[in-house]
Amino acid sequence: MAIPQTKMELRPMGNTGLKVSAVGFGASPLGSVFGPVAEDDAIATVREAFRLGINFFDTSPYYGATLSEKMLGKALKALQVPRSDYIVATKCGRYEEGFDFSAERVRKSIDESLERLQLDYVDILHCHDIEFGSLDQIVSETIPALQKLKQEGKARFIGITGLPLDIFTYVLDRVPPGTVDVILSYCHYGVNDSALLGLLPYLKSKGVGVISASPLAMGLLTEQGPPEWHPASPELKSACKAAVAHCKSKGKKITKLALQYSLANKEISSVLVGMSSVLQVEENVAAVTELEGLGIDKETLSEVEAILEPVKNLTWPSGIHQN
C-alpha cells in the first residue's frame, strides 16, 4: 500500500541532482548505540519519517557493529515503495574492529553493506572519519576505489566525513573537480559552533553538497545531557548545560531551537538528526514546519547565544575515539 507523503522542503545536494529532505534521518540510534531499539520500533520510526516527507537516510557499518545497517535495511524494505523514492548513504573505512581505508576493504565493505541494507546500490558512499587514516591514502587509494564502485553502479556518489574541517580542503584540493560529490561535517554547524560557515563558499565553488550532522552537538544541547564518553571540555559542557537550563526555565525546548538554527541555513543540503522513535521524528518534523511558518524564536536564541559566546566554536581535536 502506498504511503501518502506530506511535503517537506527538499534541497539540492551540490551538483549531484539529488533533492534531499532538509532534515535527514540519522540511523545510528537504530544500531542501539544510545540504548536498545526494538525492530518493530525501528520500522515504525522509519515509516513515520518517510510519511512525513523525510527521504534521506544515513547509516554506517560502524554504527552498532553493523546493526544500524541491518535495521535500516529491514525498515526500508517494509516501506514497500519504489527504490527511487528514498536516498540512502552509508560509509566505509570505519568498523567495530578499527579503521581500514584500503581499496580491497572498500570493495568488500560496499558488498557487505548492500547485503545488510537489502539494496542494489547506495546513493552516497562516504569514507568515514578520514582524519583517523592517512589523508594521502584517501586521495591516492580510497577515492579511486570509490570511483570504480561508482562506475559499477554500486554507489551513485562519493563523500568524505570527519570532524576537523581542514581535512575537507586537504582532500578536495588534491583530487580532480567533481571527484568528491558530498561532504558530511558534524558538530560544526550548531548554536554553539558554526565554524562550518567559513567553509561553505569554498565547498560551493567545488560543487560539493554539504550534510551537517549533530545539530545537538552529540547530546550537549539536550536535557538529558551528553553521554559519558563525550570528548568536550568541562568548560564547553558547563556552558551548554547552562543554555539547556535557561531554555527549560522559559518552558522552551533547546533541541528544537538548536535544530531550527541549523536548518535556517539553506546552503546546507540536509541536517542529519539521529532518530529512534516515532515521537522524535514528529518533533523534528514539527520543528521544520514551525520554522517555515513562524520562524525561529529570536529572543530565546539571542539569550542562548550570549550564554554560549565564551565557548563559541570551541571544539575537541579529533573525532570520537574508539573505546
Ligand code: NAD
The other form holds:
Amino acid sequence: MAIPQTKMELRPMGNTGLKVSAVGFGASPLGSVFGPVAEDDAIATVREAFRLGINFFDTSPYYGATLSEKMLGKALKALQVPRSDYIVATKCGRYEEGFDFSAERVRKSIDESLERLQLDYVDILHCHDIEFGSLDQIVSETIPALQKLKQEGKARFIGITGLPLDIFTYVLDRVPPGTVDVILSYCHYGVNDSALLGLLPYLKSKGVGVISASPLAMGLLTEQGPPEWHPASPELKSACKAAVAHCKSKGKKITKLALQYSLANKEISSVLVGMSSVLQVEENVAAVTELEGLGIDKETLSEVEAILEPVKNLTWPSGIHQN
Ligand code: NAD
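Would you mind giving the form predicted in complex with the ligand, to go alongside the form predicted alone above?
Up next: the whole complex, starting with the chain shown before.
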C-alpha cells in the first residue's frame, strides 16, 4: 500500500546532494536503550515518521547491541517503498564489546550492518565516536577503508561522529577535501549547550554537512527525565530538571521548545531526535510545522535560558587522551 507523504522541510546536506528532512529519526531508542520498545511499536513509529515526511533514519550496531539496526531494517522493509525514498545512516567502530576502528573490522562491520538492515547500501557510514580511538588511525586507516567501501557502493557518503568538537577539526584538517562528507555532533546544539555554533562557519567552508543529534540532551530535556546511564553531572541534571518543571508549570512542553531551538538554525542539515512512539513522532513533526507558522515561544525560551544559564555549554568528558 502506498504511503502518502506530507510535506516536511528538506535541507541540503553539505556537498552530498542529499536532501534530508529537517527532523531526522534517531533510531537508538529502537534498540531499547531508553526503555523497552516492542517490535510492533517500532514498526508503527517508523511508518508514522515516514508518512509525516521524515526521510532520514540514523542507527548504529552499538545501539542496543545491534537491536536498533535489526528493528530499523524490519520497519523500513515494512514501508514497501522504493529504496531511494529514504536515507539511512549507520556507523562503524563502536560495538557493545568495545571500539575497533581497524580497516579489517570496519569492512566486516558494514556487511553485518547491511544484513541486519536488509539493505544493499547505506547512504552514510559514520566512524562512531572517534574520540575513543586514535584520531591518527581514523585519518590514516579508517577513512581510507571507508573510501574503498564507497567505491564498492556499500556506502554513498562518509561521516565522523563524537562529542568533543575539536575531533572534527583535527580530522578534517588532515584528510583530502571531499573525503569526509558529513559530521554528526550530539548534545552541542540545544537550549542548554550550543557550542556547535562556533564550528559551523568552518564546516561550511569545508562543504561538510552538519547533523546535530540529541536536541533533548538525551532525555535531560524531557518530562520523563534522562536514563540511568546519562553521563551529565548532577549540576547539569538538576538545572535541566528545573527547566522541565518550569515549562510544565506553565502548561508548555519542553520537548517542543528544545526541538524548535535546534531546528531554527538552517545551517544544520538535520536535527536527529530519538523516537520510540507514534505520539512522539506526531508531537515532534508538529513542532516543525508550528515553528514555520508561529515561530518559537520567545517568552518561555528566555525563561528557560535564564534557568539554564549557570550550566550553559557545560558538557562531560568523553574519549581517551589524544597525543
Ligand atoms: P534525544 O535528545 O533525541 O532524546 C531522546 C529521548 O527523548 C528518548 O527517550 C525519546 O523517547 C524522548 N523523546 C523524543 N521525543 C519526545 C517527545 N515528543 N516527548 C517526550 N519525549 C520524547 O537523544 P538521542 O536519542 O540520544 O539522540 C537522537 C539520535 O541521534 C539517536 O537516536 C542517535 O540516532 C543519534 N545520536 C548519535 C550519537 C553519536 O553518533 N555519537 C550520539 C547521540 C545521538
